[in-house]
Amino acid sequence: MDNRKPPMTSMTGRSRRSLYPDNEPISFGWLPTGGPHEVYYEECGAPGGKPCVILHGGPGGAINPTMRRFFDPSRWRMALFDQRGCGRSRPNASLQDNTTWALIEDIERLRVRMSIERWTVFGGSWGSTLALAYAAVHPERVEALILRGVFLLTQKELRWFYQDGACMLFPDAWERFLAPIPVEERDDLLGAYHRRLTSPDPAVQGAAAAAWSRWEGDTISIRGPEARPSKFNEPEFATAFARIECHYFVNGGFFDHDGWLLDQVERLRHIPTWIVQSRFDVVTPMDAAWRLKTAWPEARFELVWDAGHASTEPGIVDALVRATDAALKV
């Protein structure tokens, strides 16, 4: 009997593509940005290949090796980095000069130390909010555009996911995500989960920055928990993330007005555009990429049946490695 397993097919029967082999960066270092913070960045792929900078979620996530898999590292020069305050970027978990505009002017440092004209700009949840807002400060800049599990951050997609939406599908987890917060608190789960981020009581904060980091690690993929990051248990990892993504998001990601980035669409709708997005997405639900792609027909659009937000799920791996091939022929 041949026990080897079919090759993975997508709902069309055509065979799903895979990540790209490992690589390891060929360059890396600290970029001073003129304050208090160094932001790591690196180099892979092709010296001479076509540029891209890849941008991580979060905010106060971290740059991964596999991030790199889904370019082929022949063709493409890729620069990936830790944003402020987080991964290996330094100093850690703080939140001072840490905003969008700051993270927006670091992006430009990183070109102008890697003497890059135009580049593809690739990033994922809150990556494709930080790409969004980079095209739309410096279109000039940007090649083309990959986005995955859009994330347009204003406060419809953040009372759902930490308000009240996502609990209804996740009661179990939603009773962690509870347990540190008050109940006569409970009615502005944010400002609650601000406070304590915040707290000068490493232990106040260490409470607060585990609750918060795993009711996200365990509503990242339709495969369940077991498909959790380690990542969301490293109590490093996890305060980071947890106090840099609680300030951007109490601080409406310092947008000049809720809703700001899809009145963006004209400044970029000249810019070739890739969407991938998951039906069940509970992390980023799709009416954010359903609202962009409506307002932008001209930017193409795929539509995974059968993932949830995390990146490496099958569909989403699939359809993101086509778009950065197709994207090799801007």
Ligand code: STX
Contents of the next structure:
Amino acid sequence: MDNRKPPMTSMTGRSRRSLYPDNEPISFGWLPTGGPHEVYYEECGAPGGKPCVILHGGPGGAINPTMRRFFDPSRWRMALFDQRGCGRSRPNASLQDNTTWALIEDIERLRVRMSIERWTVFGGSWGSTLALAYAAVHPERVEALILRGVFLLTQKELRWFYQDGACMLFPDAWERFLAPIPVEERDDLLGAYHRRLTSPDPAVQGAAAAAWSRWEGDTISIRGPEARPSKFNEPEFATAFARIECHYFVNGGFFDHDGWLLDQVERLRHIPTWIVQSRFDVVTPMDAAWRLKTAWPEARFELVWDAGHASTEPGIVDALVRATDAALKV
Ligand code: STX
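If the structure you just shared is the form predicted alone, then what does the corresponding form predicted together with this ligand look like?
Starting with the chain above, the whole complex follows.
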């Protein structure tokens, strides 16, 4: 039997790009913030290369070695960091002074630390939210934007994923998400989860964090459970991820009003931008990317049909690698 995999092709029959080879950080360290947080960062790729910053998802996720492989390491100088409370940043899972505006200040601290004037900003999911918010505050620092699985952090998107939407596609996983919450509290699942994820009882926090994180792990890929990232099962990752996500979501991303990000687009339209979106993204459905594209006709918009939310879906890797190559010419 011939069990070799067929070559990966796009819906147009063109062969697909894959990730750049694995590469090791040139340097890493912890950036002081003047407050309780120390932010872990890495510099990767070519010291004299074109600068970019890579923003991870969640909020509450972490950087990982795959994220640097979307960029040609011989041509880009990449900065990656674990956002406050995340990954190797200290203290882990802390919600203190943890807001979108604080993260934007950290991005600026990192830029100054690395003596970079302007950079390309790359982010998927919450990373796209943070990229847009950073560009809205510091448009003069952004050379180009590469956004995947656009998430505008509106009430509509939160309702879809955490209350009444995605449950229609994943009723089996949804049962597990509902399990820690008594029936009387299920009209406001974000609120019910927030109370548990901020509980002084570590057992209550841990159970809620496991169920919260599993829901996202279960729905993230079109390829099914085999593609679920194993880190969602690690208690330390799950706790930081769930606590920080829920904290940002009950606070509406700390934005001035619902839909604030979309209202900033007029000021960003001069920035060369690539939007990569999956048709079957259940976590951050295409509605947000479409609204962004409609408000921003100059942005290049690439729709990938055979993919879900994960950045590692083959069609998404292909589109993102082509986007970072194209951004070299900006
Ligand atoms: N959260 C979407 C998001 O940014 C609603 C996201 N989802 N999963 C992730 O990020 C990780 C893969 C980084 C955990």
